[in-house]
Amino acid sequence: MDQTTAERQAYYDKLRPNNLAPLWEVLHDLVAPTPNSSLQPAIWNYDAVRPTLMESGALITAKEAERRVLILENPALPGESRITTSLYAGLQLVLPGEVAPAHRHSQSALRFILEGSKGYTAVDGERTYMRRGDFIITPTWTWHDHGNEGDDPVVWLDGLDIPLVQSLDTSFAERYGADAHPVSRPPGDALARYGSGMLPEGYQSVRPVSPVFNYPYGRTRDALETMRRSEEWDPHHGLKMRYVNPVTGGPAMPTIGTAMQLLPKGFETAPYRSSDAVVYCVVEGGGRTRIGEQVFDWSPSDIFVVPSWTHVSHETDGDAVLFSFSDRPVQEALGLWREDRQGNLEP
């Protein structure tokens, strides 16, 4: 060790007891020229995961667990309950006749339905029945419970901003004290009031989230199919639509951006990257996605994740529909979001 290095080390040793550290030793990591995500691309094959999920139904009830969920952990972040650095994802199972009891929390949640047709979720007094492909919102601090009135299991993909809320030290939660919160509005009330291009006279938004909390897949799919007639395919996304708050035109959720895209048979998207790490769920069709140097084959209900600022491209075998979510609204609100549509494959 030369004299200069020894002097610096002696200086650094003096800093630690005072809870100080030299910025110049870590500056290039703290203020990197481009995102250097620790996340890894990963895929969860639904057909492979489903038997393990169903096995949990024999081990613990939905009521005992409060939420019977298998967390989708990014392989780079074991034990941290994260699929990206800012978002959580999991697969939730509700068996016939079960109720997942009512609670509320400061984290915002989305549900994307994978199987079952007689499951329901109730949000602040309105119950909505869930079908495959439906996108459902549970806004922050709203009472909600889930149940299954059918004969078959109900499974959905959960997406929450848990890591983001944790990083801000703003996590609050409360149990209702009963299995179900009282129902005070008929099913479909929110969609009728706010999702038909109209608003009730005197309506004033009280929170930055869409007042529509169920976006049915049938309506979404019809919109995509109607729009495909114009053959206006984006080279990077095919035909991609973002879910929005009908009151503001902004994102449906303030912390989680959601979208649905249609890729026609044989379509291959041009390389694309953005600063938001993105979670995809396959709704229809089959194909493959290149994420960086890795290629993942996918089929319906498979889930995969693309790290921040990593090139991604999709190729389809037939018509395919993909649902996706990310923290893009947060990045946009802070002026941080970026995209690269030039196909530049340099880092």
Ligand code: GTQ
The other form holds:
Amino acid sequence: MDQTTAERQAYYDKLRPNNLAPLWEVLHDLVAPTPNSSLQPAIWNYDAVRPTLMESGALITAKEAERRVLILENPALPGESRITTSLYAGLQLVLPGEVAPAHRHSQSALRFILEGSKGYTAVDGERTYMRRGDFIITPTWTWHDHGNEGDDPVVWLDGLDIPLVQSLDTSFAERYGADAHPVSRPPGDALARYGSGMLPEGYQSVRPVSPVFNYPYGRTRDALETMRRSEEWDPHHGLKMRYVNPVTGGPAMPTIGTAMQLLPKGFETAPYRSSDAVVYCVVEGGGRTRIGEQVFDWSPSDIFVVPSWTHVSHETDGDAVLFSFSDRPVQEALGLWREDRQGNLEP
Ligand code: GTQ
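Given the form predicted alone above, I would also like to look at the protein as it appears in the form predicted together with the named molecule.
Now the full complex is given, and it begins with the chain already shown.
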């Protein structure tokens, strides 16, 4: 240690007991020229994870677990229950006849359905039945319980803003005290009322969340299939549609943005990056995605994550459909969101 280093170290040692620290030692990490995320790109192969998930079904009931979920942890952040810096993801299993009891919390959740046809989620008094490819929301502080009335396991991908809420220290949660919250409206009511290109006379939205809480895959897929005929492909995204709150045109929930994109057979997207780390779930088709320097092959139900400000490009074998979610609405609301369509692969 030279004289200067020793003097400075002695000075820093005096600071610590007083809860002080020198900015100049950390400034360039704190105020980085580009996001210096510690996230790693990663993929979860559904066929490989599924048997392990099913094993949990014999180990604990949905009721005892409250939510029987395997958390998808970013490999760079083991034990932190997060797939990106701000978002949590997990695979939830509900076996035939099981219920996951009613509760509510400040964290917002999305469900993206992978398996089963008779699973349901009830949100604030309305049940919605869930099928593969359906996108369902449980907005902040809404009562929700899940169940399975069918003969096959029900599995979905959960996406929650748990780490974001954690970093703001705003977690509140309570149990309803019974398995199910009372049902007061017939299934499909919200979609008919708010998702038919009309709104009830005099309707005023009271919260920044979509009154539609199930966006069925049939409608999404039909929309993409009809639009593909116009052949207007975005070089970076193919044909990409964002899920919106029909009242505002904004995202379905304020903290998590979601999209579905169609990439036709043989399509290669141009390199793209954005400041939001993105979680993808393959709905249909096969292909591969380059994330930074790594290439990940994927097939239906695989889940992969792209870190912030990392180049991503997709290539498909057949027609492919990808669901994705990120914290983009938060970044946009705060004026932080950026994208780079230059495709310049220099760092
Ligand atoms: O279904 O309410 O994956 O509260 C994590 C926390 C799911 C849920 C999760 C939750 C839920």
